[in-house]
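In the block that follows, a single chain appears as structure tokens, in the form predicted alone.
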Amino acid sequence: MSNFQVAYNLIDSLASGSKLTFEEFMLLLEAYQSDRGNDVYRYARNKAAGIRDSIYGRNVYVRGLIEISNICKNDCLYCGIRKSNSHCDRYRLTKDEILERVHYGYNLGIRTIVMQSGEDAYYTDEVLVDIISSIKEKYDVAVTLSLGEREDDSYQRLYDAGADRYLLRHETADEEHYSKLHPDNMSWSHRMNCLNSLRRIGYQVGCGFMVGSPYQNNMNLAKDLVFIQKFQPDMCGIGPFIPHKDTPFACEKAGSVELTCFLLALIRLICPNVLLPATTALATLSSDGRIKGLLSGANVIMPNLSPEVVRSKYTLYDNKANTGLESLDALDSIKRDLEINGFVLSLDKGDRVGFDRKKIRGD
């Protein structure tokens, strides 16, 4: 049997519920690697379209972003508003301002907001009791958090006032690759830790990896791969790493879109029911970046409701895409560009079909 052959039955297997080893999941990845790595990629685009067209339909829902703060007390090596970086322009949002855009988006018709920020220690458990309290009390929206690493006191607490989802990249799940992409008082083991207290809590939790980064090669990815399959994330947000001017890794080679798809593509056949979206960095790397991560199995996009004023002070990475909404306009544009590619744009909140708190709990 081929290698290619050894690919699509792998691809199969997945398709149909059973889970991969390690070791196969570094067969797929060679196999999509070598001279006919299109046809083992447009293979298994077409199944994990299909599953996810059985599961959500052509949905593919908006959860509308506010970048609170770039203000952060970590120095990934990887991240433009990481602490050392003195070039970088740094603003806080007020609650009257985070307030403002949850309006703004609402009236647009977005059900899911997404406060993203550095990790700034002036968004205390109080503070951001306060504000989510305030939109849940104002707006009938699911509320997603992607704030970092806190502890489990705090993530119970921010849970209990309402927020629905969290979302925190593993960034890696290999420990020896995470300690070349971070500080050394930064912890893999307490990284995966807290993944495992947000689900216990009973978010709807997203993890998830930046494809090409530095020193990453097939075994992380796999590992990836493998780490993906035992968790289950509700959400897994993956994107190709693209290097920041101000960082020790200014110099490194970007991600591959096209790999990026392709893992989608495996992520939607190992999490049937996951929300995946097409990110900003794809959209940034290419023109038609989200519609290709759309047709690998994504299902969810996340335009950008931060004030315009502070929007191009939230670099993760250099040339960061302008995905904001300034107007319904906005909003009918990209609804058009999806229903050309045969997607229907949602506003519903879209939570993961089959979550069950209670389960999750163990109430």
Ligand code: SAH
Second form
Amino acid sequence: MSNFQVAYNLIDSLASGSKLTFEEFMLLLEAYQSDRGNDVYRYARNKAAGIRDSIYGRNVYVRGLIEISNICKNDCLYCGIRKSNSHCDRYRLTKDEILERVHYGYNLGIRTIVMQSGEDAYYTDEVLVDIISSIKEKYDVAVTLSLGEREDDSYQRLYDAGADRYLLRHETADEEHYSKLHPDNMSWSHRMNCLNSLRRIGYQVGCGFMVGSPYQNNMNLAKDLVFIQKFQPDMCGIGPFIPHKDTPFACEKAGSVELTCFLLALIRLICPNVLLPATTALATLSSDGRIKGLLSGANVIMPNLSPEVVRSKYTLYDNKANTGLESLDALDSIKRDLEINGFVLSLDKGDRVGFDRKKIRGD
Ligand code: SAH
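Write the structure block of the form predicted together with the ligand for the protein whose form predicted alone appears above.
In what comes next, the whole complex appears, and the chain from above leads the way.
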């Protein structure tokens, strides 16, 4: 049997709900790489899109992303807002500024708010509980947090205050690879423990990784896929690595849009119900990156709802695309772009199909 036939069979197995081994994921990645005609990618993409359509239809869920602070105590080697980047112009939003953006997004029809930030000690549990409960009191929205690693009781308090979902990319499922991307004081096992706690508490949980991060090889990617298959995240954020000029990885090369799309397709096959964003990093590297992601099985987009004055300061990587929600026109133009490509912009809260908050918490 040819490499490609093996790959088609493996994709069929995933599509019929079977699990693959580490070695089988390696075979799939190798077949993808040796396939000059892109047939393996197309085969995976068509299966993935079909599965996505059968579960979510052609709906694409919109999340309003508010980048609440770029102050960070961590020094991740790839990230533009790392602590030791002295060229980064730091800011943080107050409760009132955040609520103003939520109000604005709500009036546009946005029903999921994502608050993302560096690990900024200003946002104590008290401060966040106050912000989250005020949002939930006034607006009928889902609240997603992406605030990095915190302690279990902190995650619990934020959940009790009304947070629904939490995004915490695992970054890489390989501990040794993790140690090449992060300083010594950061721990892979702590990050993995955080994901398990979030799941136990009852959040819809998102993990994810960068495609083409420095030192990444097929074994790392196969481990990521095995991990995702086992963890079965509710959401999964993957995007190409893009260098930032003021980081130790300034001269590394960016990840590939095509490989990211192939992996999006595999993740859709591995976790059929997953909420899968076509990320800003994908849109940054290619003008049609977002659409390519959606055609590969993604079903979420996260346009920017941060105040316009701070948007250029939340620079994780160079030349970050700015798909913003600055006006109703901006939302309309996203909607039209989706429609041209056969998708429907959905303003539903867009929980993961099959997710039941009460059942997991047992109350
Ligand atoms: N402090 C939060 C949010 C981090 S930023 C946390 O720790 O979870 C969100 C994601 O952006 C990161 O998890 C990382 O995967 C991605 N990211 C950071 N720098 C990047 C870069 N240079 N290229 C592509 N993605 C990057």
